[in-house]
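Here we start with a single chain on its own, the form predicted on its own, put down as structure tokens.
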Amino acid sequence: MPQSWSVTGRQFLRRGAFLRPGNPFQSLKPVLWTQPLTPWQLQCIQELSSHRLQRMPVQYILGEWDFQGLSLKMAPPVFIPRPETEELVEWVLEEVAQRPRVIGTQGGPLILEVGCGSGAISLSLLSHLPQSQVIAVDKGEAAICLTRENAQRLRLQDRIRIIPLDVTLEGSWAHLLPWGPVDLVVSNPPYVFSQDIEQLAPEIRSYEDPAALDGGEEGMDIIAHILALAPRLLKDSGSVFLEVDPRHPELVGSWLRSRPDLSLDLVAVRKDFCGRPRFLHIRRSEAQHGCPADT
């Protein structure tokens, strides 16, 4: 890499100006473009460069990412928000906003994310609803202190509840009853098929937590649970929210028809910003069952 290179390393490093949406090159000041990088910034991008070449996903190597317009700590091997997770925030929020009966009697919904990782999605439903509060749960420990220190970051630690919780587990959510009931569970479970794990690219494979990617032989396991739990902790008329893979609609309806104790209804589909059925909307306690709006 060439002494003379322009901007500086620690603009580069720290902000990642080519890596990051919403930060070019061009945004850096012009007095950066010639001024040459120090030793030490040359020695410490050829590191990241090399962690790079081994596959290490840019969110790791930067040590931060930007979801919805925060600025989220990343830290392997927990999971790395998506851009199309950012599309389920969106819905989530239009839903409070067109549904006046989410509100909780606080003035904000009460709102259950289960698998919180970093706390992406619950940190920033807080950040846009400001009478909100949030139960984030997850069974990893790395990922149970990233959200934490998250939340601690943005200054959102005084109204989210964060829990380490296995939903898998007989009994276990018997722990957030007191705090229940929800108004809305939100989820981004894990849900890729058991046999597609290995079409995934190195960068998932070798360094985020399997467990926050296999859903079992039809991705379906964890989104299972929190379906049969979610009426439990549902208000009357409550959501889910969850992110899926676009075969799960179908898998999912067929679920739900085959479980009417639950009284949940699939209600709507949305697809991503590819095209893709990736979203799902079920309702508790419709009087109404027929097929889901595709939105």
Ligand SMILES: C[S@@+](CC[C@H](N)C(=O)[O-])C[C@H]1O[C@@H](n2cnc3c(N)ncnc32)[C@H](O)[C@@H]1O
The other form holds:
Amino acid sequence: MPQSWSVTGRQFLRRGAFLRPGNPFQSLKPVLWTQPLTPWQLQCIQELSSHRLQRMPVQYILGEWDFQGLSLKMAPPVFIPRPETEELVEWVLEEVAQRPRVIGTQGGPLILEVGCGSGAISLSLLSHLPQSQVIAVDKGEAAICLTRENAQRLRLQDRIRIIPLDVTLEGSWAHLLPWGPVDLVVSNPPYVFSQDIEQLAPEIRSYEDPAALDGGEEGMDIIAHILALAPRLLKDSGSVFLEVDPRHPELVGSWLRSRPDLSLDLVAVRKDFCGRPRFLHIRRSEAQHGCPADT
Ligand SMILES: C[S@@+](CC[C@H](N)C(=O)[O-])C[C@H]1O[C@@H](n2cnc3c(N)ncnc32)[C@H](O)[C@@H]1O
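Structure of the form predicted together with the named molecule (previous: the form predicted on its own):
After this comes the whole thing, all chains and molecules, with the earlier chain placed first.
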């Protein structure tokens, strides 16, 4: 996998003055339509094209990608944020707006994101919720570094704690609460069924971290860990929002029914823009006090 190259697509387009600052690709200056390319420009185009011919995702070639109006740095092998995840963020923001008394009574909600990747979810939530604070965890070192860099680029670093952490490790939950229990846990976890990994596009299989994708036999490995930890992490009637595979609403529902000790209810399922059930809202029952494993 090529990890470094002399120039990213975005740098090339800016340095070569192809784009007006801050404008999208459509802003290509008309005067350039007929101007021959310089040798340097030709070399850059050849280099960038060769990456694409090796099936490198365009987001890695450009070195930047937009998510919820934020421009985020992208670098392999950190997971590239997908458009449907913007819908997860929008759902969380809707819930926060509709239930301000329940979620984050004082200031904005305190949010934990499990598996932050490039920081897309955490940073877009912070940019929309100026009173909120976020704890973002990921087990991947490259993901932690990229979230840190993106938080600084967006000047959101003062409201985010970025913690390298594997949520499947025993006792990990204690590190997840630097500010005490949270109002919301949000995650786009690895949820691809192991047997489906082979069918993913070469762009995904060759360049993105397999740990960001493979959720085990039924795609439930990390989901189950997050849900098992949730009662220790959440305030009373706090919520978990998850992005999942269309088969997961059924699987997660029956998994939760098999774990009544967790006092978690699947309260809503939302479809993505293709009409597939992809997002779950799971709420901690208000009646619960203390954690099952503590008693
Ligand atoms: C599907 S990616 C989501 C990244 C980002 N939230 C997004 O939506 O673009 C899943 C992320 O979970 C992280 N991850 C996988 N297993 C984990 C674990 N056991 N503990 C913490 N993070 C984990 C991966 O490193 C990856 O960054």
